[in-house]
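Have a look below at one chain only, the form predicted alone, in structure tokens format.
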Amino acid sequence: MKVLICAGPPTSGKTTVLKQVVKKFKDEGKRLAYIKIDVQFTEEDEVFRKQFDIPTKKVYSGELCPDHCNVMIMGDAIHWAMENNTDILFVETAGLCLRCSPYVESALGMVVLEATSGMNLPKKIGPLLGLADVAIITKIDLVSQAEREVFRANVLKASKVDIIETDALHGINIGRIVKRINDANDISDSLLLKGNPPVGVCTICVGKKEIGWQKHFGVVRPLEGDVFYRGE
């Protein structure tokens, strides 16, 4: 079974891209499954189930960041997909933590970025782009050729990643994405997160609300100076 983990900022066009890709694979007779990880609301799972008649699930991360939730549920998700005799599992995640990576080593990591989001976006999203296998640049019909070239160049400055530009609403270049997925390896039995997670759990993550580094311990930082470790 192949696993595609699709991440990207909100409104970047992840769902639109995946709908086009799923339609192509359905036409080829592939057995597909879809999972959506979001923070507190999503209905994409219902859309994929009704439109394509495939098994779907949704997971709300709630108090966890979506990338943390992705790591926690991925083992169960792969087992569920295999029980449904799935050829390709699509995992669409909100990926809102720009310090973490939602990608798994033997899965295909795909980040979706919209060309209209600003030229500096590739410099801001860290491992979400840096550890991806392929970057999909969407909404190319809404920017000039010069803007497309600058955006593409900034993506390549941030990561030596394969780039596919698409107007997903009209199915432009979807065939290239399908080929990239077909060429991907099957998921391995040993699942490892791609890339290193952040350095430790902070006291804010565990619910401490006080303001000011003096009120916290572990890895902290002041306004002036670098990060350092402060004991309890």
Given for the second form:
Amino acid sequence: MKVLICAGPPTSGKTTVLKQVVKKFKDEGKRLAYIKIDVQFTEEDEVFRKQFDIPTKKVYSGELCPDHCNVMIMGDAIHWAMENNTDILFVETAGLCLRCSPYVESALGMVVLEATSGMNLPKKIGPLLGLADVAIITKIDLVSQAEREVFRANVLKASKVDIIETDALHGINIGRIVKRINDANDISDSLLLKGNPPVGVCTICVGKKEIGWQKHFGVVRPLEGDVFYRGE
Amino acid sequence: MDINYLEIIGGYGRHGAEEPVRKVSLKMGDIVSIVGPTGSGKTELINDVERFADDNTPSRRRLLIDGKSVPEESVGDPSKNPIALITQHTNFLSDLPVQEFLEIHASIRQAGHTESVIERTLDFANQLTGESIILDSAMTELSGGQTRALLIADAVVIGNSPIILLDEIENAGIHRTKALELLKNYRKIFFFVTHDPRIALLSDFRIVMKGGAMQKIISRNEKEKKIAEGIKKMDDVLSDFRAKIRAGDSLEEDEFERRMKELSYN
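Now that we've seen the form predicted alone, could you pull up the form predicted together with the partner chain?
And the full complex, kicking off with our chain again.
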């Protein structure tokens, strides 16, 4: 079984790209499963189930950080997909915090970026791009060819990934994405995150609302100076 | 990339019927325009050319360069892309300063001597605009005309592309006549999507679009060449009056009459 983990900032076009890709694989007769991780609302699982008649699931991360949640549930999700005799499992992440990356070794990591975003975006999103295997640049129909080329160069400057540019709404270059997924390896038994998550579990994530490092525990930092550990 | 000729192999129109024009052949130096009402598929046709369509776009057209479809490697790598498309965009979304943007683009398209390339690009663009483009300003601050002028200059000078596609160059608030004059100095294959008779009659032939399909090809004959001269004069008169209004001048009746008379005596 192959596992595709799709990440990217909100509204970058992850769902649109995945819909086109799933449609192509479906036409090829592949057995697919889809799981969507989001914070508090998503209906993509319903959409994929109705439109493509494939097993789907949704996970609300709620109080957990979505990428932490992703780590917690991924093992079960792969097990679930295997039980369904899946050829390819699609995992669409919430794509909110840009410090973590949800990619797992031996799964294909795909980041979706829009050509219309700032030219410096590739520098800002760290491991989300740096640890991806392939970067999909969407909405290329909305910018000039020159801007497309410069954005592409900035992505490559930040990370040596494969790049596929697409206008997913009109199905442009979807064939190349499908080919890239077909070329990916099967998932291995030992599942490891590609990147290190941020240090510690933060007290803000678990619901402490007070402002100021003095109110928090674990790894904290003042305005001036380095991070340090505070606690037992 | 050296190119001798380019062919478009006809596909299907919007309702699935075969396009009446089965093949268009162009050699280096040819100028072709694409005409037809709004929604007839003009932009789609040049998009097919820009994407090296190979039976993989909705129209199922194919593009052949020197008789062959284009290998995927050159589709991915911008420095090998022989085609530049200037779309109808009249604003940039890129938040970089003009200088930095052009530097990056020049370094992708042609290594070395970036400085002189940027100078030539800016000089080309500024001949087409009312107000000069300043290198320090952000791309997003440029006006519609400045944006379009810079896109054309960038495609011709930095892109150095042998095939250039221009979508409705007339609607951009640039010096259209000057643009045509400058472009004619370059030996390339030009596609003009246009509603403008002057531009349409400048081309060697024109592709007529209807219902998403290439309907027919009209070659410019001797009669049309003569008419083109007349249209050019009419257009110049109109351009001069437009320039006066733009410059904040008032129009004088005797000058108007004189110009109209000149037209009818010619």
